[in-house]
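Coming up is one lone chain in C-alpha coordinates, specifically the form predicted on its own.
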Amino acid sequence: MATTDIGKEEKKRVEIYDLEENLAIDLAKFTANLSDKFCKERGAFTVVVSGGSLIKSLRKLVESPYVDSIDWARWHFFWVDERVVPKNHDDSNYKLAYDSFLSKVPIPPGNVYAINESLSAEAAADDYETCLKHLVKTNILRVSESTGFPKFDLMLLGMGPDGHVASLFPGHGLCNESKKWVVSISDSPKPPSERITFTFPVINSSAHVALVVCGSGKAEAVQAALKKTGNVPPAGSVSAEDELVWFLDKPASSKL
(Lines of atoms letter the chains of each structure in order from A and count residues from 1; the text may use other names and numbers.)
(Lines give C-alpha, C1' and ligand atoms only; values in the text may rest on other atoms or scores of the structure.)
Protein backbone atom coordinates (compact mmCIF):
# COMPACT_ATOMS: atom_id res chain seq x y z
CA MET A 1 0.00 0.00 0.00
CA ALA A 2 1.20 3.50 -0.82
CA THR A 3 -0.20 6.73 0.60
CA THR A 4 -0.06 9.75 -1.67
CA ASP A 5 -0.96 13.34 -0.88
CA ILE A 6 -2.20 15.15 -3.97
CA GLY A 7 -1.75 18.93 -3.77
CA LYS A 8 -2.34 20.77 -0.52
CA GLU A 9 -5.86 19.63 0.18
CA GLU A 10 -5.33 18.54 3.76
CA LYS A 11 -8.62 16.69 4.07
CA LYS A 12 -7.88 14.41 1.12
CA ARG A 13 -5.63 11.40 0.95
CA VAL A 14 -5.05 8.73 -1.66
CA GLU A 15 -4.40 5.10 -0.72
CA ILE A 16 -3.02 2.81 -3.42
CA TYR A 17 -3.07 -1.00 -3.07
CA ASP A 18 -1.15 -3.65 -5.00
CA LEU A 19 -4.14 -5.99 -4.69
CA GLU A 20 -7.87 -5.28 -4.60
CA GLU A 21 -8.11 -7.86 -1.81
CA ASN A 22 -5.94 -5.64 0.41
CA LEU A 23 -8.05 -2.63 -0.54
CA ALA A 24 -11.19 -4.47 0.59
CA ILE A 25 -9.53 -5.40 3.90
CA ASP A 26 -8.55 -1.80 4.63
CA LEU A 27 -11.93 -0.44 3.51
CA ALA A 28 -13.64 -2.74 6.02
CA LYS A 29 -11.29 -1.60 8.78
CA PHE A 30 -11.87 2.06 7.82
CA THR A 31 -15.66 1.61 7.87
CA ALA A 32 -15.70 -0.41 11.11
CA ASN A 33 -13.55 2.20 12.89
CA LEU A 34 -15.94 4.98 11.88
CA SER A 35 -18.93 2.87 12.91
CA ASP A 36 -17.40 2.40 16.35
CA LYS A 37 -16.60 6.10 16.66
CA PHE A 38 -20.04 7.41 15.70
CA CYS A 39 -22.03 4.74 17.56
CA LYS A 40 -20.19 5.71 20.73
CA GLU A 41 -20.37 9.46 20.11
CA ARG A 42 -23.96 9.81 18.92
CA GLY A 43 -25.66 6.43 19.14
CA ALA A 44 -26.15 6.15 15.39
CA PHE A 45 -24.09 5.67 12.23
CA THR A 46 -25.46 7.02 8.93
CA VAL A 47 -23.96 5.26 5.92
CA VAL A 48 -24.58 5.97 2.24
CA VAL A 49 -23.58 3.61 -0.57
CA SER A 50 -23.58 3.71 -4.34
CA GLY A 51 -24.17 0.76 -6.63
CA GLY A 52 -21.75 -0.87 -9.03
CA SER A 53 -18.50 -2.49 -7.97
CA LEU A 54 -18.45 -0.67 -4.61
CA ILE A 55 -20.71 -3.27 -2.99
CA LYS A 56 -18.25 -6.05 -3.84
CA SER A 57 -15.50 -4.02 -2.16
CA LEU A 58 -17.52 -4.06 1.10
CA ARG A 59 -17.48 -7.87 1.26
CA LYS A 60 -15.05 -8.06 4.20
CA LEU A 61 -17.60 -6.36 6.49
CA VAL A 62 -19.84 -9.43 6.32
CA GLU A 63 -16.99 -11.67 7.47
CA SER A 64 -15.26 -12.18 10.81
CA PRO A 65 -14.29 -10.18 12.83
CA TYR A 66 -16.54 -7.34 11.64
CA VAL A 67 -19.81 -9.16 11.14
CA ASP A 68 -19.84 -10.00 14.86
CA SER A 69 -18.22 -6.86 16.31
CA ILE A 70 -20.00 -4.00 14.50
CA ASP A 71 -23.05 -2.52 16.25
CA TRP A 72 -25.34 -3.10 13.26
CA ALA A 73 -28.48 -2.09 15.19
CA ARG A 74 -27.27 1.52 15.16
CA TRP A 75 -26.61 1.65 11.41
CA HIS A 76 -28.87 3.73 9.17
CA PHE A 77 -28.37 2.76 5.53
CA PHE A 78 -29.01 4.95 2.46
CA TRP A 79 -28.30 5.10 -1.27
CA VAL A 80 -26.54 8.02 -2.96
CA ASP A 81 -28.49 7.17 -6.11
CA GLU A 82 -31.03 4.65 -7.30
CA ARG A 83 -32.59 3.51 -10.53
CA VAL A 84 -36.38 3.81 -10.61
CA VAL A 85 -37.01 0.11 -11.16
CA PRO A 86 -38.61 -2.61 -8.98
CA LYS A 87 -36.50 -3.74 -6.03
CA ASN A 88 -36.12 -7.22 -7.55
CA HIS A 89 -34.87 -5.84 -10.90
CA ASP A 90 -31.27 -6.55 -11.88
CA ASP A 91 -30.65 -2.80 -12.35
CA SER A 92 -31.74 -2.00 -8.77
CA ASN A 93 -29.01 -0.72 -6.45
CA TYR A 94 -31.19 -1.94 -3.57
CA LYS A 95 -31.11 -5.50 -4.94
CA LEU A 96 -27.35 -5.35 -5.42
CA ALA A 97 -26.79 -4.18 -1.84
CA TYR A 98 -29.37 -6.59 -0.42
CA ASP A 99 -28.02 -9.69 -2.15
CA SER A 100 -24.36 -9.11 -1.28
CA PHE A 101 -24.50 -7.11 1.96
CA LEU A 102 -27.78 -6.30 3.69
CA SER A 103 -29.02 -9.90 3.71
CA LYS A 104 -25.87 -10.92 5.61
CA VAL A 105 -25.89 -8.36 8.45
CA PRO A 106 -28.53 -7.58 11.11
CA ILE A 107 -29.30 -3.94 10.28
CA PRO A 108 -32.93 -3.39 11.39
CA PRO A 109 -35.20 -3.25 8.30
CA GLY A 110 -36.61 0.07 9.53
CA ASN A 111 -33.10 1.55 9.32
CA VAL A 112 -32.74 0.72 5.62
CA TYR A 113 -34.02 3.61 3.52
CA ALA A 114 -34.89 2.45 0.01
CA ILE A 115 -36.68 4.67 -2.47
CA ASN A 116 -40.37 4.27 -3.26
CA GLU A 117 -39.94 2.85 -6.76
CA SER A 118 -43.69 2.87 -7.40
CA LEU A 119 -43.52 6.66 -7.83
CA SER A 120 -42.27 8.63 -10.82
CA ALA A 121 -38.59 9.60 -10.68
CA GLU A 122 -39.45 13.17 -9.73
CA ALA A 123 -41.89 12.12 -7.00
CA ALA A 124 -39.45 9.47 -5.71
CA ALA A 125 -36.73 12.11 -5.36
CA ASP A 126 -39.08 14.43 -3.45
CA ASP A 127 -40.19 11.52 -1.25
CA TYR A 128 -36.60 10.56 -0.42
CA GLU A 129 -35.72 14.17 0.45
CA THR A 130 -38.78 14.32 2.74
CA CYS A 131 -37.56 11.13 4.43
CA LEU A 132 -34.13 12.71 5.04
CA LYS A 133 -35.69 15.86 6.48
CA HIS A 134 -37.71 13.75 8.91
CA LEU A 135 -34.51 12.00 10.04
CA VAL A 136 -32.92 15.41 10.64
CA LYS A 137 -35.86 16.34 12.90
CA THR A 138 -35.42 13.11 14.87
CA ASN A 139 -31.65 13.67 15.18
CA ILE A 140 -30.74 10.48 13.35
CA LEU A 141 -29.20 12.59 10.60
CA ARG A 142 -27.00 15.56 11.41
CA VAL A 143 -26.91 18.85 9.53
CA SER A 144 -23.70 20.54 8.45
CA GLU A 145 -23.19 23.77 10.39
CA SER A 146 -21.36 25.31 7.45
CA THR A 147 -23.70 24.34 4.57
CA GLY A 148 -27.11 23.55 6.09
CA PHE A 149 -27.22 20.31 4.09
CA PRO A 150 -27.48 16.88 5.74
CA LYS A 151 -24.19 15.60 7.12
CA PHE A 152 -23.92 11.85 6.70
CA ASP A 153 -21.27 10.13 8.79
CA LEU A 154 -19.86 8.10 5.90
CA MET A 155 -20.47 8.09 2.17
CA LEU A 156 -19.06 5.12 0.23
CA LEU A 157 -18.85 5.91 -3.48
CA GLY A 158 -17.69 4.21 -6.62
CA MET A 159 -16.80 5.94 -9.88
CA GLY A 160 -17.61 5.09 -13.49
CA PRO A 161 -15.03 4.95 -16.30
CA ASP A 162 -16.31 8.38 -17.42
CA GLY A 163 -15.67 9.78 -13.94
CA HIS A 164 -19.33 9.95 -12.88
CA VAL A 165 -20.29 9.54 -9.24
CA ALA A 166 -23.79 8.79 -7.97
CA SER A 167 -25.94 9.64 -11.03
CA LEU A 168 -24.05 12.88 -11.65
CA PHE A 169 -22.64 12.51 -15.14
CA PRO A 170 -20.04 14.59 -17.02
CA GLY A 171 -21.55 17.71 -18.55
CA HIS A 172 -25.00 17.14 -17.03
CA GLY A 173 -26.78 20.14 -15.54
CA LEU A 174 -27.52 18.31 -12.30
CA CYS A 175 -23.82 18.58 -11.42
CA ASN A 176 -24.51 22.27 -10.76
CA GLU A 177 -27.61 21.83 -8.57
CA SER A 178 -27.01 23.91 -5.45
CA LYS A 179 -30.29 23.93 -3.50
CA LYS A 180 -32.02 20.54 -3.59
CA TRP A 181 -30.92 17.54 -1.55
CA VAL A 182 -32.23 14.85 -3.90
CA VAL A 183 -33.04 15.25 -7.59
CA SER A 184 -34.43 13.09 -10.36
CA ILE A 185 -32.82 12.40 -13.70
CA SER A 186 -34.80 11.20 -16.70
CA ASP A 187 -32.07 11.34 -19.35
CA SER A 188 -29.24 9.36 -17.80
CA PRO A 189 -26.59 8.67 -20.47
CA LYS A 190 -26.22 5.23 -18.89
CA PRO A 191 -29.37 3.07 -18.77
CA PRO A 192 -31.77 2.88 -17.08
CA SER A 193 -32.55 6.51 -17.86
CA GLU A 194 -34.81 7.27 -14.87
CA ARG A 195 -32.99 7.66 -11.55
CA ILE A 196 -32.77 9.71 -8.42
CA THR A 197 -29.51 11.02 -6.99
CA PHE A 198 -28.08 13.04 -4.13
CA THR A 199 -26.62 16.38 -5.21
CA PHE A 200 -23.04 17.54 -4.77
CA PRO A 201 -23.86 19.80 -1.78
CA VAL A 202 -25.17 16.72 0.07
CA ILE A 203 -22.27 14.48 -0.95
CA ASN A 204 -19.71 17.14 -0.02
CA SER A 205 -21.32 17.90 3.36
CA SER A 206 -20.57 14.35 4.54
CA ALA A 207 -18.17 13.95 7.44
CA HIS A 208 -16.21 11.18 5.71
CA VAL A 209 -16.22 10.11 2.06
CA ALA A 210 -14.49 7.06 0.57
CA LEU A 211 -14.10 6.95 -3.20
CA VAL A 212 -13.37 3.35 -4.14
CA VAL A 213 -12.03 2.80 -7.65
CA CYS A 214 -10.53 -0.34 -9.19
CA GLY A 215 -9.39 -1.34 -12.66
CA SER A 216 -7.31 0.08 -15.49
CA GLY A 217 -10.45 1.16 -17.36
CA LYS A 218 -10.87 3.95 -14.81
CA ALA A 219 -7.24 5.14 -14.72
CA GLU A 220 -7.76 8.11 -17.05
CA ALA A 221 -10.74 9.37 -15.07
CA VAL A 222 -8.78 8.96 -11.81
CA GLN A 223 -5.94 10.98 -13.31
CA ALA A 224 -8.28 13.74 -14.52
CA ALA A 225 -10.13 13.87 -11.19
CA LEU A 226 -7.06 13.97 -8.95
CA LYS A 227 -4.66 15.95 -11.12
CA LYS A 228 -7.46 18.29 -12.34
CA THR A 229 -6.33 17.81 -15.94
CA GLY A 230 -8.41 18.46 -19.06
CA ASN A 231 -12.14 18.19 -18.53
CA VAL A 232 -12.31 17.39 -14.83
CA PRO A 233 -14.99 14.69 -14.34
CA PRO A 234 -17.64 14.84 -11.61
CA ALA A 235 -15.47 12.69 -9.29
CA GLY A 236 -13.03 15.60 -9.19
CA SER A 237 -15.70 17.72 -7.48
CA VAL A 238 -16.13 15.34 -4.53
CA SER A 239 -15.01 16.60 -1.14
CA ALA A 240 -15.83 15.98 2.53
CA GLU A 241 -16.10 18.09 5.67
CA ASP A 242 -13.69 15.94 7.68
CA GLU A 243 -11.95 13.47 5.40
CA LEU A 244 -11.99 12.28 1.78
CA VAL A 245 -10.08 9.07 1.08
CA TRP A 246 -9.53 7.64 -2.39
CA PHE A 247 -9.07 3.85 -2.25
CA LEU A 248 -7.37 2.81 -5.50
CA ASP A 249 -5.92 -0.44 -6.74
CA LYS A 250 -2.69 -0.37 -8.76
CA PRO A 251 -4.38 -0.47 -12.22
CA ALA A 252 -6.72 2.43 -11.36
CA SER A 253 -3.77 4.54 -10.17
CA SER A 254 -1.52 3.70 -13.12
CA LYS A 255 -1.73 7.19 -14.69
CA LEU A 256 -1.04 9.20 -11.52
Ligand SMILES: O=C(O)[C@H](O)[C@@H](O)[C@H](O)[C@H](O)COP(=O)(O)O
The other form holds:
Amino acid sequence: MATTDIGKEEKKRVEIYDLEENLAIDLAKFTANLSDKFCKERGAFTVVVSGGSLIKSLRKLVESPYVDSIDWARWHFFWVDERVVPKNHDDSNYKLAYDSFLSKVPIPPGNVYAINESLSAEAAADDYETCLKHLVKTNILRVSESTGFPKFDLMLLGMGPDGHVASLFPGHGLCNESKKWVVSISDSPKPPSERITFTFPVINSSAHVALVVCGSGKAEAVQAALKKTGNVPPAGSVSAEDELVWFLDKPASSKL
Ligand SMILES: O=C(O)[C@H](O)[C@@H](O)[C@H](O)[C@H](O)COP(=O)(O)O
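Having seen the form predicted on its own, can you show the form predicted in complex with the named molecule?
So here's everything in the complex, that chain up top.
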Protein backbone atom coordinates (compact mmCIF):
# COMPACT_ATOMS: atom_id res chain seq x y z
CA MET A 1 0.00 0.00 0.00
CA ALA A 2 1.26 3.50 -0.81
CA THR A 3 0.03 6.66 0.83
CA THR A 4 0.08 9.79 -1.30
CA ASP A 5 -0.34 13.32 -0.08
CA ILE A 6 -2.50 14.88 -2.77
CA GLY A 7 -3.79 18.00 -1.22
CA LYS A 8 -2.98 20.89 1.00
CA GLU A 9 -5.61 19.77 3.42
CA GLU A 10 -3.97 17.52 6.01
CA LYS A 11 -7.23 15.68 6.51
CA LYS A 12 -7.24 14.35 2.96
CA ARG A 13 -5.19 11.31 1.96
CA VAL A 14 -5.06 8.75 -0.81
CA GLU A 15 -4.32 5.08 -0.17
CA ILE A 16 -3.30 2.99 -3.17
CA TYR A 17 -3.43 -0.82 -3.08
CA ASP A 18 -1.72 -3.33 -5.38
CA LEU A 19 -4.61 -5.71 -4.81
CA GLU A 20 -8.30 -4.96 -4.32
CA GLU A 21 -8.24 -7.72 -1.69
CA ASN A 22 -5.88 -5.62 0.46
CA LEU A 23 -8.04 -2.55 -0.09
CA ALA A 24 -11.05 -4.48 1.24
CA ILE A 25 -9.06 -5.61 4.30
CA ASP A 26 -7.95 -2.05 5.09
CA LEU A 27 -11.43 -0.64 4.48
CA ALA A 28 -12.78 -3.10 7.03
CA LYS A 29 -10.11 -2.07 9.58
CA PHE A 30 -10.82 1.62 8.93
CA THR A 31 -14.57 1.14 9.39
CA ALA A 32 -14.19 -1.09 12.45
CA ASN A 33 -11.86 1.43 14.15
CA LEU A 34 -14.34 4.26 13.59
CA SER A 35 -17.20 2.07 14.78
CA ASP A 36 -15.27 1.34 17.97
CA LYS A 37 -14.47 5.02 18.54
CA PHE A 38 -18.01 6.34 17.95
CA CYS A 39 -19.82 3.51 19.76
CA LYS A 40 -17.65 4.22 22.83
CA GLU A 41 -17.78 8.01 22.57
CA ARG A 42 -21.43 8.52 21.74
CA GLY A 43 -23.16 5.16 21.96
CA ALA A 44 -24.13 5.23 18.29
CA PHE A 45 -22.42 4.96 14.90
CA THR A 46 -24.14 6.54 11.89
CA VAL A 47 -22.95 4.95 8.64
CA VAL A 48 -23.99 5.85 5.11
CA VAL A 49 -23.34 3.71 2.04
CA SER A 50 -23.71 4.19 -1.70
CA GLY A 51 -24.83 1.54 -4.13
CA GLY A 52 -22.58 -0.04 -6.75
CA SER A 53 -19.35 -1.95 -6.18
CA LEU A 54 -18.74 -0.28 -2.79
CA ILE A 55 -20.92 -2.91 -1.14
CA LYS A 56 -18.66 -5.70 -2.42
CA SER A 57 -15.63 -3.84 -1.05
CA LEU A 58 -17.23 -4.04 2.43
CA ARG A 59 -17.23 -7.86 2.38
CA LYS A 60 -14.43 -8.27 4.97
CA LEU A 61 -16.57 -6.59 7.63
CA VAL A 62 -18.98 -9.52 7.63
CA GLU A 63 -16.11 -11.95 8.23
CA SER A 64 -14.01 -12.77 11.28
CA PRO A 65 -12.66 -10.93 13.29
CA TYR A 66 -14.91 -7.92 12.59
CA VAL A 67 -18.25 -9.65 12.40
CA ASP A 68 -17.83 -10.79 16.03
CA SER A 69 -16.13 -7.70 17.47
CA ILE A 70 -18.21 -4.84 16.05
CA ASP A 71 -20.98 -3.46 18.27
CA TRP A 72 -23.63 -3.85 15.56
CA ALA A 73 -26.52 -2.97 17.91
CA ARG A 74 -25.26 0.62 17.95
CA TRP A 75 -25.04 0.98 14.15
CA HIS A 76 -27.51 3.21 12.29
CA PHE A 77 -27.44 2.46 8.57
CA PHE A 78 -28.36 4.90 5.75
CA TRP A 79 -28.07 5.24 1.98
CA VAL A 80 -26.47 8.27 0.32
CA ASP A 81 -28.70 7.59 -2.65
CA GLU A 82 -31.43 5.16 -3.61
CA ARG A 83 -33.26 4.22 -6.73
CA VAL A 84 -37.05 4.55 -6.44
CA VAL A 85 -37.88 0.90 -7.11
CA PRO A 86 -39.35 -1.84 -4.90
CA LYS A 87 -36.99 -3.16 -2.23
CA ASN A 88 -36.87 -6.58 -3.87
CA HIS A 89 -35.97 -5.12 -7.30
CA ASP A 90 -32.51 -5.88 -8.69
CA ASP A 91 -31.83 -2.13 -9.05
CA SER A 92 -32.54 -1.44 -5.37
CA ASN A 93 -29.55 -0.26 -3.33
CA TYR A 94 -31.39 -1.59 -0.27
CA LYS A 95 -31.49 -5.07 -1.81
CA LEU A 96 -27.83 -4.86 -2.79
CA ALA A 97 -26.79 -3.92 0.75
CA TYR A 98 -29.22 -6.38 2.34
CA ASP A 99 -28.13 -9.39 0.30
CA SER A 100 -24.39 -9.02 0.86
CA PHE A 101 -24.14 -7.08 4.11
CA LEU A 102 -27.21 -6.39 6.24
CA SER A 103 -28.47 -9.98 6.18
CA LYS A 104 -25.14 -11.11 7.68
CA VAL A 105 -24.87 -8.77 10.67
CA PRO A 106 -27.16 -8.11 13.66
CA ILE A 107 -27.96 -4.42 13.07
CA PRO A 108 -31.42 -3.89 14.63
CA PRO A 109 -33.96 -3.60 11.76
CA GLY A 110 -35.23 -0.34 13.29
CA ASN A 111 -31.77 1.16 12.77
CA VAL A 112 -31.81 0.51 9.01
CA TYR A 113 -33.23 3.55 7.23
CA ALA A 114 -34.54 2.46 3.82
CA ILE A 115 -36.57 4.86 1.69
CA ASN A 116 -40.34 4.62 1.39
CA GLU A 117 -40.44 3.46 -2.21
CA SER A 118 -44.24 3.52 -2.37
CA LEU A 119 -43.97 7.33 -2.65
CA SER A 120 -43.02 9.41 -5.67
CA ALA A 121 -39.30 10.27 -5.86
CA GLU A 122 -40.01 13.80 -4.67
CA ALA A 123 -42.12 12.66 -1.71
CA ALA A 124 -39.61 9.91 -0.85
CA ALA A 125 -36.82 12.51 -0.68
CA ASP A 126 -38.92 14.74 1.64
CA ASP A 127 -39.85 11.72 3.75
CA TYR A 128 -36.18 10.71 4.12
CA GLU A 129 -35.21 14.27 5.08
CA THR A 130 -37.98 14.27 7.71
CA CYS A 131 -36.64 10.98 9.06
CA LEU A 132 -33.12 12.49 9.35
CA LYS A 133 -34.53 15.55 11.16
CA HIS A 134 -36.25 13.25 13.65
CA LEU A 135 -32.97 11.42 14.27
CA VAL A 136 -31.29 14.76 14.94
CA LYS A 137 -33.95 15.53 17.57
CA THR A 138 -33.37 12.18 19.25
CA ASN A 139 -29.58 12.73 19.22
CA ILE A 140 -28.83 9.71 17.10
CA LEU A 141 -27.64 11.95 14.32
CA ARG A 142 -25.34 14.88 15.09
CA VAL A 143 -25.43 18.27 13.41
CA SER A 144 -22.33 20.02 12.13
CA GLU A 145 -21.62 23.09 14.23
CA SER A 146 -20.15 24.88 11.24
CA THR A 147 -22.75 24.09 8.56
CA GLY A 148 -25.97 23.17 10.40
CA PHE A 149 -26.31 20.08 8.19
CA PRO A 150 -26.41 16.56 9.62
CA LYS A 151 -22.99 15.20 10.49
CA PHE A 152 -22.81 11.48 9.78
CA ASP A 153 -19.96 9.63 11.47
CA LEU A 154 -18.89 7.79 8.32
CA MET A 155 -19.91 8.03 4.69
CA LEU A 156 -18.74 5.23 2.37
CA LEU A 157 -18.97 6.30 -1.27
CA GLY A 158 -18.27 4.80 -4.65
CA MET A 159 -17.62 6.85 -7.78
CA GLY A 160 -18.85 6.31 -11.34
CA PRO A 161 -16.56 6.41 -14.42
CA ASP A 162 -17.86 9.95 -15.11
CA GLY A 163 -16.84 11.02 -11.60
CA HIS A 164 -20.36 11.09 -10.13
CA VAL A 165 -20.90 10.37 -6.46
CA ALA A 166 -24.24 9.49 -4.85
CA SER A 167 -26.72 10.54 -7.60
CA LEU A 168 -24.91 13.83 -8.20
CA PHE A 169 -23.88 13.72 -11.85
CA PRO A 170 -21.48 15.98 -13.79
CA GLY A 171 -23.15 19.19 -14.92
CA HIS A 172 -26.44 18.45 -13.14
CA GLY A 173 -28.04 21.35 -11.26
CA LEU A 174 -28.49 19.19 -8.15
CA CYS A 175 -24.73 19.44 -7.57
CA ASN A 176 -25.37 23.07 -6.56
CA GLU A 177 -28.20 22.43 -4.09
CA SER A 178 -27.32 24.40 -0.99
CA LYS A 179 -30.37 24.16 1.31
CA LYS A 180 -32.04 20.76 1.11
CA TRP A 181 -30.65 17.65 2.78
CA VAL A 182 -32.20 15.08 0.44
CA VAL A 183 -33.42 15.71 -3.12
CA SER A 184 -35.04 13.70 -5.90
CA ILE A 185 -33.77 13.28 -9.44
CA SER A 186 -35.93 12.12 -12.32
CA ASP A 187 -33.38 12.31 -15.14
CA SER A 188 -30.45 10.30 -13.79
CA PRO A 189 -28.10 9.53 -16.69
CA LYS A 190 -27.30 6.22 -14.96
CA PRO A 191 -30.46 4.09 -14.94
CA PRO A 192 -32.88 3.88 -13.29
CA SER A 193 -33.75 7.54 -13.81
CA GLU A 194 -35.83 8.09 -10.64
CA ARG A 195 -33.72 8.36 -7.51
CA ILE A 196 -33.22 10.27 -4.30
CA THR A 197 -29.84 11.52 -3.15
CA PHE A 198 -28.12 13.35 -0.31
CA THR A 199 -26.84 16.78 -1.34
CA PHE A 200 -23.25 18.01 -1.20
CA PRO A 201 -23.72 20.04 2.00
CA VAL A 202 -24.78 16.81 3.76
CA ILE A 203 -22.02 14.68 2.26
CA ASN A 204 -19.36 17.29 3.07
CA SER A 205 -20.56 17.78 6.66
CA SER A 206 -19.69 14.16 7.47
CA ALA A 207 -17.00 13.50 10.06
CA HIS A 208 -15.27 10.86 7.92
CA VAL A 209 -15.70 10.07 4.24
CA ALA A 210 -14.18 7.12 2.36
CA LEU A 211 -14.25 7.24 -1.44
CA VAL A 212 -13.66 3.71 -2.68
CA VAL A 213 -12.71 3.44 -6.35
CA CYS A 214 -11.40 0.47 -8.33
CA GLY A 215 -10.67 -0.25 -11.97
CA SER A 216 -8.91 1.42 -14.89
CA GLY A 217 -12.21 2.72 -16.29
CA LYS A 218 -12.24 5.26 -13.46
CA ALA A 219 -8.59 6.40 -13.70
CA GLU A 220 -9.37 9.55 -15.68
CA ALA A 221 -12.12 10.67 -13.33
CA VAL A 222 -9.83 9.97 -10.34
CA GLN A 223 -7.15 12.11 -11.97
CA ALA A 224 -9.56 14.96 -12.73
CA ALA A 225 -11.04 14.86 -9.22
CA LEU A 226 -7.75 14.74 -7.34
CA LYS A 227 -5.49 16.81 -9.56
CA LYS A 228 -8.34 19.21 -10.39
CA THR A 229 -7.53 18.93 -14.10
CA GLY A 230 -9.98 19.66 -16.93
CA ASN A 231 -13.62 19.52 -15.95
CA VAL A 232 -13.50 18.59 -12.30
CA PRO A 233 -16.22 15.95 -11.73
CA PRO A 234 -18.52 15.87 -8.67
CA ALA A 235 -16.12 13.54 -6.82
CA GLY A 236 -13.64 16.43 -6.78
CA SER A 237 -16.07 18.43 -4.63
CA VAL A 238 -16.25 15.81 -1.87
CA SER A 239 -14.77 16.80 1.46
CA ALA A 240 -15.20 15.86 5.11
CA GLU A 241 -15.08 17.75 8.37
CA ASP A 242 -12.51 15.46 9.99
CA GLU A 243 -11.03 13.11 7.39
CA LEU A 244 -11.42 12.21 3.71
CA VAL A 245 -9.69 9.04 2.53
CA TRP A 246 -9.58 7.84 -1.07
CA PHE A 247 -9.16 4.05 -1.24
CA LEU A 248 -7.87 3.25 -4.75
CA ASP A 249 -6.61 0.12 -6.42
CA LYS A 250 -3.59 0.38 -8.76
CA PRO A 251 -5.60 0.61 -12.02
CA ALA A 252 -7.82 3.42 -10.65
CA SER A 253 -4.71 5.36 -9.55
CA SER A 254 -2.81 4.83 -12.82
CA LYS A 255 -3.15 8.44 -14.02
CA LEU A 256 -2.13 10.14 -10.78
O1 LIG B 1 -26.79 3.95 -6.69
C2 LIG B 1 -25.86 4.35 -7.34
O3 LIG B 1 -25.88 4.35 -8.58
C4 LIG B 1 -24.70 4.86 -6.62
O5 LIG B 1 -24.77 5.08 -5.30
C6 LIG B 1 -23.59 5.46 -7.37
O7 LIG B 1 -23.14 6.69 -6.91
C8 LIG B 1 -22.44 4.44 -7.36
O9 LIG B 1 -21.81 4.42 -6.11
C10 LIG B 1 -21.45 4.77 -8.43
O11 LIG B 1 -22.12 4.81 -9.66
C12 LIG B 1 -20.34 3.78 -8.51
O13 LIG B 1 -20.85 2.54 -8.84
P14 LIG B 1 -19.87 1.38 -9.25
O15 LIG B 1 -18.87 1.27 -8.12
O16 LIG B 1 -20.72 0.15 -9.37
O17 LIG B 1 -19.22 1.80 -10.52
